[in-house]
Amino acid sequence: MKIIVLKFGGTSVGTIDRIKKVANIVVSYKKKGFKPIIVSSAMSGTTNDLIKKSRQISNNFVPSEYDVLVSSGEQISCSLIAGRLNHLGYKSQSWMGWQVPILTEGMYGFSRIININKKKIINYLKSGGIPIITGFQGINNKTRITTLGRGGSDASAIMCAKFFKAQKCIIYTDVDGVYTTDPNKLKEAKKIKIISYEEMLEMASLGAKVMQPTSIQDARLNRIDIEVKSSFIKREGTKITKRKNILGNKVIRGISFTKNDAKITLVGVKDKPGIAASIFEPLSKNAINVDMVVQNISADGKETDLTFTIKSDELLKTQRLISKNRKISFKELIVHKDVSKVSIIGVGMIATPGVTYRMFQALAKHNINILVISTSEIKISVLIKKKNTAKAISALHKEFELDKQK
């Protein structure tokens, strides 16, 4: 069968008029001879409203009930899409994750799909039906509804593409592809026609909100090509694929940035084995993600200053955990909230010398001071003052000629 998976994000199904447009897109693939499997998010704003309701009920809402609650938004959008397709004369039915079933494991709110029972959906496709499957959810071995984390409908679509051996997986959203940087921040930003899994994973992890990072990782592990397109404009999108499929001479593919980082420095920490683990253990247990880490050791080797970054909304919680941590001692805790992380990303930097110098020189020319640096094989990130973010993005975009992206 010529199966195609089409995933529609919250903005794509955000209104009745948009759902009608989604139905027309689905019909266009049906007319081309495809067997479409549709995965839908909740209508935009619905999940946030459900989360707000849970917080009004309790500050410690039971995780299993939380998943039941927040997964209900997808049920509405899927039913509306199926209803519209039936109105247009096509056989269609909504499917909840537990009806397929989509099997998951892991914590409530952060589960992962481990298997999809294909039999019912395959039989429905063979009968000419168009299944509309709820994204973001599944069922665990206790027959309880689970969710996959915010943006988890991407993961649902990618795993459907894997288990149903789809020829294509297309993610429809409110943007017409992946850009060299946020076009709302820099008007010279250019759409990227093709990007590697690794580059897209770094961009998503560093602030680009086109796709959920774990979903890109799933696509990479299963070698599923993805196309990101707009549901509002008929225009070529961005293809996400393995790096050997990419031809081009761009050293840097894109620039990402964050808006909500905070920097914490512990001054005068006793330098001994295990001290870093003692600092970060309670943060890990409380699901606080630590990002950039820098350690400066004193001349006598007895003390160290440890700097790291977290999301600013975790700042008070982090400060509280550090102050209660009896395993560590330090002279001073310094916090900077008005910081931003700016990163250049590209598989081309692996074999290209001088990229680091060019980045630092471009920032220096604009009097932008670097507070913290971190690197990986295909990424260089710097922490700077938030007020310099737009200036840094513009300088780096020009330095690496991303306005000439092809």
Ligand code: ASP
The other form holds:
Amino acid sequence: MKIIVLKFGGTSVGTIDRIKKVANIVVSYKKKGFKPIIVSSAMSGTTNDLIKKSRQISNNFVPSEYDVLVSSGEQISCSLIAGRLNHLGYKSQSWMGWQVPILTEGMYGFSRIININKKKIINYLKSGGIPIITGFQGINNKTRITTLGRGGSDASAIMCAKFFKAQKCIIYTDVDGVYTTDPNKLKEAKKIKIISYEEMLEMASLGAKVMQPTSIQDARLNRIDIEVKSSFIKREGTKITKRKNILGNKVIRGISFTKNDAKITLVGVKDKPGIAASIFEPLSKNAINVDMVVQNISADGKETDLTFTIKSDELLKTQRLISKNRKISFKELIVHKDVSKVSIIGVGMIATPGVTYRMFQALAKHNINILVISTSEIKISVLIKKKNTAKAISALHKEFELDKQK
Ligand code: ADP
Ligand code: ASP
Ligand code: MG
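Given the form predicted alone above, what does the protein look like in the form predicted together with the named molecule?
Everything in the complex follows now, all chains and molecules, and the chain you saw is the first one.
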């Protein structure tokens, strides 16, 4: 069977008119002889609205119930797509994750797909039908509904491509591909024709919303090629594939940035073995993701300062956990909410010396102060004041000649 997985994001199904367009795209594949499996997100704004409602009901909404609530948006968009396909004369039916079922493991809100029961969907495809599967969700071994983290429909699509052995997996979204940086932030951003899993994973993890990081990990592990395309205009998109398929690596492929980070500094922490573990233990137990960490070498061997970053919406919880942590003592806790992490990413930097210097020099030229630095083999990240984000992206885009992308 020529199975193809087509995933549509929130904006692509954001209005009735757009859902009609989505149905036309699906029909075009059907006419080409494909057997399409559709994965859809909720209509744009719906998931945010449901999350807001959960917070209005309780600031401690039970995670399992939260997943039941926030997964419901996808039911609406999927039945509307099926309804439109029926209207156009095609056999189509929607499936919620639990009806397939899509099996997941892990915490509520951040589950991962481990298996998809293929039987019903394959039979439906064989009968000529077009199955529409809700993204972002599944069911766990307690038969409770789970969700896959924000943007999780991407992971649903990749895992459908894996389990149904699809020939192609196309992610339809509101931009016509993956760009050197967010095209809605920098107008000079250029579309990348082909990008490796490794670079895409870094770009996504470091803030490029266009693909969910987990989905790229899943694609890489299972060697699933992805195409990212626009559902609005018919144009070639971006191919995400293995490094071997890419000729001539650029030094820097793209720039990512985060929007809502906060920096915490603990001043005058007692410098003794195990202190960092004592600070981070309660945060990890409460699923607070600590990102950049810097510990200064103490001058006198007695006290040190420790700085780390987290997402700003976890700031209050983090402050509370640190204040009531009896295992640590410090002189002062300083918080900066208005920070942003800007990262340059590229496998080409492995073999190219001087990239760090060029990055720092470009920022210095624009008077942008670096607060924290972190690096890995294929990325360099700096934490800066949030108000400098646009200036930094533009400076780095020019420095590494990303506007000359072919
Ligand atoms: P969908 O609802 O289709 O899943 P998302 O909103 O999750 O779409 O992702 C698409 C958005 O990602 C774009 O509108 C764009 O603003 C943003 N984005 C951030 N970084 C990039 C990038 N490097 N390339 C393309 N889009 C990006
Ligand atoms: N609707 C979900 C969200 O907004 C999943 C997705 O968009 O992929 O996060
Ligand atoms: Mg998305």
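Just so we're on the same page, rigid core means the largest C-alpha set that superposes within 1.5 Å between forms. Numbering follows the first chain given and starts at 1. Everything numeric in this text was worked out from a predicted model, so none of it was measured.
Residue 55: CA shift of at least 2 Å between these two forms after core fit?
Yes; that C-alpha moves by at least 2 Å between these two forms.
Classify residue 64 as shifted (yes) or not shifted (no) between these two forms, where shifted means its C-alpha moves by 2 Å or more with the rigid core superposed.
Yes.
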